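Only one chain is included here, represented as structure tokens and corresponding to the form predicted on its own.
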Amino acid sequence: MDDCKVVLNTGLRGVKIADTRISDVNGDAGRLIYRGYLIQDLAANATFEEVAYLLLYEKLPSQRELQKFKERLIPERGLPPEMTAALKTRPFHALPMDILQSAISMLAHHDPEITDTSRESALRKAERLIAKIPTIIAAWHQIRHHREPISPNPSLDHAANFLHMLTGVRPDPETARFMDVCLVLHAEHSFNASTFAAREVASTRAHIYAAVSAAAGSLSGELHGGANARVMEMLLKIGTPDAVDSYVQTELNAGRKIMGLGHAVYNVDDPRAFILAPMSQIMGQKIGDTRWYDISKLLEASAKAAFNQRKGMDIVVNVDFYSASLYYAMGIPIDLFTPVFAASRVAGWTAHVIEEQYGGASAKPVLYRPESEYTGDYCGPNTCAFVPVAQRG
């Protein structure tokens, strides 16, 4: 036993630390599931309002039901004219992650609920937050370009208003259907490193723009947002087909990671690869340009190769491999392309602070507190000896 040693440095990676009802990842079977429904299953049929109501209600709604969520969701779109007015004195440099951040947190400031805890004053300050974050992401681009925010258009769905406010342009239909799809499939995954930020701030009874606020300041993180972003400065630093495999065997060479291939769950492709891939060639014909999903396919397929046959082992392509390439056709600014996951990702992360204050599959501890193991030796076995700052070296 003496030989035994117990590592404690895994991140958490491995290790269960709550029940949930809300989703389920297995990462062998390429599996995604919200609320027991298969992820393909809802980017074919659902719209994004449905999935949010899923997560919220723990089932999909009825007709009258999603006419009512509707109805409740579309006046809460627009922002407090206070909230505007504080995004018109920010640095036009500023990080959009970090407005967006400080910005939920303002929210919380012009809630009248604030100070309700009841289950039912959470859910309806759920639904606000996935209003009011698209509005924001919006707001904010229009005001650094020097340009008045376009308010929410009450005619259209969440996720065609969300591009109109953005892009200044009412989408087509079929592009509007794109950007719902996205909504629908970054909406929740599991205890990923945001989501379990907003459930252990919501284990101490923090009110939900408290957690949510945590959530996205973790999704700022290059770690766990942004890959996307990266993915798009990849192609564009491509540029075109006929470089593909020169990139590819430069990178390797070089010990770098292709980005949007690997996941740190799935160890088959991403299942919401496939969703996004046919839909970026699509937009790429319909803008005249399918350029970066000609790129991204013949880089999927050289980096697959080669990785194969350096190490032997397979290695699999993740969702925001694809998604980078949509979302730029689209005429999403990259540095807007994590802000656009958290309006997705919202509905999942509200859905876990509520399930975390009011009720999980079954009961945990009330408060997040892991323990972790002191190795400050500094003073040997001992603790070492207070010297007055006048006597010391």
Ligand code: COA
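Cool, the form predicted on its own is there; where's the form predicted in complex with the named molecule?
No partner chains or extra molecules come along with it, only the chain itself.
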């Protein structure tokens, strides 16, 4: 009898499963880098298009490369008419993340080079996904409100065009830049749940649409990308600054989690939250209503103090906490917060799929295949005797 102790790494916390050159999250230092660049520098200086290029092509683009990249993305923004027609057949109450996940799979039906397995083709498909996902999200938003989708505007950059298609209004430069920074901040975060899902699917040599649609499904969960919408629902439920402390006590007493707090990797506050918080405040001031930012600020302090008092440990603020009030102030419907996250993260997902399938610096696993410890104690130590259906009573 083998009495080896089985060590289970529940949730794979702390387990390194592959090398990557794409990004690094240092949870103790609160440091996030994309291909060697600090997130603070990218958020302050780069556009989403530059960051998407960096993630896909391993370098920041020259002016000419950036121009060419944009010229490739812009004509790819449109959806095949059959897809728009298919979206119009969906029930209007369908969840936007479900629509997005299905639509990503549908894009594969229309890709003219779906069977081309070259790296060059994967990069072209990645560009198509980055270009089209905002259009899918915005088109669905219009369709579910019985309106015609708004065509992409080729004179607008990626972020501004996304807001334009969502709201029907050409955003002012500051609002467009805030959206751009949000897309930069959410574009990549190492082996999080959705990226791991994408890489796992890619490791089977399935195509990039299969991998990205799996990632979208993973992102939809409230412990991952779905948390930003849950944060806003929480803020609305709290309603006023004087209700913050009692809300925190009630939730912690009931053993419920406070959305937007806690992180699987960061042991200090998420560096992206420091960038998002002031943007949320400024956006609130811009629309003449800082209530949701103010409540967020109070909630952060109250929850951190209460958590520390109860557990003798700190809880950190994550990326979803301040992006909620920021998106809300920008006029984005709550159920589109997670799709907006996906519109950004697709840059990271596709970079990971390409790294998984075409390699980076080190050898890749042929196929992810973890093992499990079987605990199905149905018939004691023996296997069960099979009884034909007619004799089972």
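Computed from a prediction, not measured in an experiment: that's the story for all the values here. Positions refer to the first chain, counted from 1. Definition used throughout: the rigid core is the maximal C-alpha set that superposes within 1.5 Å between two forms.
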property: Rigid core fit then Cys379 CA moved by 2 Å or more between the two forms; result: yes
property: CA of Arg205, rigid core aligned, shift of 2 Å or more between the two forms; result: no
